[in-house]
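Presented as structure tokens, the chain that follows is alone, the form predicted on its own.
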Amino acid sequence: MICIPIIANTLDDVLRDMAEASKVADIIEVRLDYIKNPDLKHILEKRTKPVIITNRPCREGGKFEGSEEERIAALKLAIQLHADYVDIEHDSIQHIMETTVHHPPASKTKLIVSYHNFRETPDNLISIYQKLSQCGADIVKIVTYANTITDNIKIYRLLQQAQAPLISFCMGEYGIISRILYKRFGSYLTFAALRKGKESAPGQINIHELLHVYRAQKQEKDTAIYGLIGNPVSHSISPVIHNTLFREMNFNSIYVPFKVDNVADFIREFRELDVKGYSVTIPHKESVLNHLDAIDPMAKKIGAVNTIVNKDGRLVGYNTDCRAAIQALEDINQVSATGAKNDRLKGRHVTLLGAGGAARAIAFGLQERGAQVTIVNRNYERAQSLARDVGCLYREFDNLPEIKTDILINATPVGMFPSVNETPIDKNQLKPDMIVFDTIYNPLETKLLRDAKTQGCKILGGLPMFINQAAAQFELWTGVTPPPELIRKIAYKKLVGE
């Protein structure tokens, strides 16, 4: 079930938001601690969906500043008025129980006993659950703060072991996946904000995103999980792309963002969740190789992986960046109007900015096509190392103006959303006869590309490469080739149409 919290300050706003939320939510949570002079009887009379009444104190992340007696009195009144649910903190539930010996027999109210930890996800979740289970409440709620992506696995394990109804997930950016995957994890319900700015806790996504991007209502216990490994991941349109493809092509699958700091810990812990496939982006394309069970020969040669396939428990790494980038350059028909497609890059002087995973893939592809590649990177040692692996030239960044360049490729994250006003090089180093290719797709036109246009260069954005690699990833995961035009349509709508 999906619950939308109402955090309005006035009665009129509460009733308006309840009516709006009731159109899409299964349950509504009314936060009394946000409301000035709440009319609880009127609120409950106006409900059209089951309602949770919560009156959260400041110590538990709430807004109620009155006395504990006043706070508890409001919750007791909610029970007397037959609220569907009342949420009471674990350290206060005795005040409800001692006067009701559970709740009155005539009341239909279910009690939720809740524990919140806004600092961390502790290791003793099972003992916390056992303690709360003994309180006599109908439902236990355990919500913690995720300081790393692997904290979600602690919550997953707790939910797998729980015998009684349990609401559990992680707060914060690292905990978003536990909110999205609540059915797969086994949580009694999840929370979603009515709209942006209406979040009642950190990491709470809005109901539109939960329903339309992640198709939460279609999710089942056996829904296959895919996702993006990277840091940052909030800029990525991959969840929109792949979830739309799954919907359009009738796959019972979901794709989520995994913000990963330590890729070794992530791969080890998330094997338990049996994720069926991953995309891999900055900064883990190289480091992930050491933690996989097998690597495709081309990916091994490149030394970078951007796609992982779960083959019966064995994680196999692939690289679709190489083919995607070269295809984008050849297809644009700006490189050469004559000659066979595979010869369009032959002999061209290509200056490649960057020495990370994407740069490695592109460098090997260019070298295979006979281009004259020069690697330039702020970290000279990394440029030198990549050039040695590829068998091409390398130069220091300050020497950039002296390098003969037909095609300039940016394979760094400089200029990527949200830092859209940054560029890797000064516009005066761009010449009218150059082709400038920026592998960044968000934004569609980076500052580098805008500068290149003003200098008379031909330009190529990162979207064609993104489309090519996304299609190849989807095929590796599912065995089905998605229409590139469909990916282009989805991506363009997301990047421009919103």
Ligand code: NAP
The other form holds:
Amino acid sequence: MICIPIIANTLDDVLRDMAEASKVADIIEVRLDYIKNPDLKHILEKRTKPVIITNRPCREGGKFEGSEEERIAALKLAIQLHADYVDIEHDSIQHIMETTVHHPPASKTKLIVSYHNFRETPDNLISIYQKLSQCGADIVKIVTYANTITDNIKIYRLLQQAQAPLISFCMGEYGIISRILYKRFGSYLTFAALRKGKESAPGQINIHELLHVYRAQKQEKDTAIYGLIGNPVSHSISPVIHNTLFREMNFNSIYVPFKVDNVADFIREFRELDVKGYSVTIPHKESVLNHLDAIDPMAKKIGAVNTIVNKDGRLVGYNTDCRAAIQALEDINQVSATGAKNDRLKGRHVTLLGAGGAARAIAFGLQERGAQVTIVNRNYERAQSLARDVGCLYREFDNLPEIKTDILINATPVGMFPSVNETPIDKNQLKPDMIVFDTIYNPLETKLLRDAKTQGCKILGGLPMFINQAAAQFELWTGVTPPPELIRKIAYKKLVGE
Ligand code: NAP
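Switching from the form predicted on its own: structure of the form predicted in complex with this ligand?
After this comes the whole thing, all chains and molecules, with the earlier chain placed first.
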């Protein structure tokens, strides 16, 4: 079930938001602590969906500033008025239980006993759950703050062990996945904001995204999980691309962003969730290799993985960036001695900016096609090391004007959203006979490409490479090739709203 909290200060706004939320949510949470002089009777009379009444004190992250007696009195009144649910904090539940008001025989109200931790996800969740489940409440709620992605696994384990209905997830950016995957995790419900700015807790995603990107209502216990490992991940368009492909191609699968700091911890802990496949992005494409069970020979040669497939519990790494970039370059670079597509890059002088995961994939692909590659990277030792592995040249940024360049490739994040006015190379170094390829796809046209256009260069943005690699990735996971045109359409809509 999906619950929308009502975050409004006046009765009129509460009733308006309740009506709007009731069209899409299964349950509405009325936050009395936000409302000035709440008319509880009127609010409950106007409900068309089950309602949770909450009156959160400041100590538990709420807004109620009156006395504890007043706060509890409002919750007792909610029970007398037959609210569907009342949420009562774990350290206040005895006030409800001690009185005759609690669960009078005629009351239909279900009691939710809640524990919130805004600092961390403690290790003793099971003992907290056991304590709370002995209070006599109908439903237990345990909400913690995730300081790292693996905190979600603590919540997953708790939900797997719980005997009675339990609402549990992590707050904060690292905890978003526990909110999205609530059915797979086994939580009684999840919360979603009515719209941006109406969040009642950190990390709460909005109902539109939950329903339309993540198709939360279609999620089942056996929905296959896929996801993106990276940091940052919040601006990636991969969740929209892969979730739309899953929907359009009738897969019972979901794709979520995993914000990962420590890839070793992540891979080890998330094996338990049986994630069926991953995309890998900045900065983990190289470091992830050491934590997989097998690596495809090309990915091994490149030394970078951007795709992981779970084959019966064994995590196998692949690289779809290499073929994707070369294909995009061959499509645009029509100059060739023989006319054969495979020869289009032969003998061409390519200057490659960057020596990270993407640069490694592109450098090996170019070398295989017979291009003359020169690596230029901020960290000179890294450029040297990649050039040695590939068998090509390497130079310093200062040497750029002297390097013969037919094709210039940016494989650094310089110019990527939100730093859209940055460029890795001075405009004057771009010459009209060059092809300039920026691997960045957000924005679709970077400052580097805008400069290159004004200098008369032929330009190639990162989108064709992105489409090629996403299609290859989807095929590796599912065995089905998605139509590239569909990926292009979804990406365009997401990036430019067309
Ligand atoms: P990565 O492994 O983290 O490598 C980043 C590279 O960029 C490193 O060589 C790093 O240099 C360099 N760099 C970072 N910040 C820099 C700065 N401020 N100035 C100069 N150099 C800088 O990342 P990656 O996975 O290779 O991704 C790199 C780029 O490729 C990203 O923009 C990404 O969007 C793009 N990409 C696009 C696609 C696509 O499908 N279109 C696919 C993959 C990647 P140091 O070694 O000095 O740190």
